[in-house]
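The chain below stands alone and is given as structure tokens, in the form predicted on its own.
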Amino acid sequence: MHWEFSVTGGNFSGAGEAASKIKNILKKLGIAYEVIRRVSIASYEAEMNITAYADEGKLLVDIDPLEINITASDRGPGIPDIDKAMQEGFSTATPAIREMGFGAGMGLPNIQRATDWMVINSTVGKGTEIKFKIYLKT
């Protein structure tokens, strides 16, 4: 099964929809709790990424009998330093986004913690692809 949601960065008020559906869409398949707890963090976290940092984005789910993948890529400035940005409090957010009770810094660490394997590929100028999963437990 697969889904895709966009995501436009800048709209605040829109942030967290996809997601809700993700959300949603697994509680209608009967997936585990425990699991939709897991999607919800880090697919909200990734969504959250796109919004206060790039022009657009879209997080894409897969999801098949074993495990649930979800790459949220974007168009943007890129991640210049990987491992400084997966330290925990480190931001770039600007004091707007601050103002409005994001920009922690603990972003892509959730998203880590919150799944079973994550790889980040990003390039300057460019933009920034995640890609995630989440084993399905039996």
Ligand SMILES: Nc1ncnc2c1ncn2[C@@H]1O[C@H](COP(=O)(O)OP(=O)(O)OP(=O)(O)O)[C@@H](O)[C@H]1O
Given for the second form:
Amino acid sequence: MHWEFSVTGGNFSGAGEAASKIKNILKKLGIAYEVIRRVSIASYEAEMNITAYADEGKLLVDIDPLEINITASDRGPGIPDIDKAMQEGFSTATPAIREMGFGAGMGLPNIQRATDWMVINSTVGKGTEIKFKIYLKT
Amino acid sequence: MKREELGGLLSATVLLDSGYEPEGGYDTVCACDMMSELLASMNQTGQNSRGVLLLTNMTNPQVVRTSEMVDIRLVIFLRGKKPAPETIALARSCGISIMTTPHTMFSSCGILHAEKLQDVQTYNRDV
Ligand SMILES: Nc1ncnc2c1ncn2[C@@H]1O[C@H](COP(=O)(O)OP(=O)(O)OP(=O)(O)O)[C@@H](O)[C@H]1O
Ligand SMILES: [Mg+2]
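After the form predicted on its own, can we look at the form predicted in complex with the ligand?
Below is the whole assembly, all chains and molecules, this chain first.
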């Protein structure tokens, strides 16, 4: 099964809608609570980063009997130093983003902790792609 | 602890009542203002979030959206802050109750700690 959700950069009032829709799909499919929580956290963080830093992007969701795969890709500034971006506390969030409660520098580490596998590909000036996977059976 | 009892302890005003009451009441507090911090604490929790309430100074709709992601059903705003209508509207559609207390973060945590509510970091309800 495959779903696609678009995300608009800078649209903070709509931010989280894609992750919320994904969560509802998983609920309807009867996926285990623990798995839903992890997918929700990871997809929400990925969506918030597109909203905060990129021009536009999308979340692609694939579910098969064994695992959930999500790709969050965007057209945007890219991440110059991925290792640094993965460090807890590192953030380039603007004051406006911080005022909304974001910019702790914990989003990417949260995605890593919530998922079974994660990889980031990014090209400066072009965009970023974050892929992650959560197993349905342990 | 029931929502009404919590409200009394914190001298809180109910801004939105979803009618939801967790089985066994609220027993755990997530106290924070940064959304990713909230998600990090909730990622460590056990099987469900039924008894967790959020204490926060942030009143924008993202607080409700973030709560929805991890099934927090009660959000209490501090220092008498009242959220924008969009925040209430989103909370209504998510089945989240909203209260506001005149107390600060420090005082609210003190009051609930004295009542033996626990920190979300040590949450182990269904584990
Ligand atoms: N899609 C993206 N495009 C460009 N830069 C990004 C993207 N995602 C993350 N970054 C960069 O990586 C940094 C760290 O991201 P991370 O999500 O861990 O923290 P944050 O967004 O700054 O704060 P938080 O997620 O805790 O609210 C960001 O501040 C930003 O510089
Ligand atoms: Mg982030």
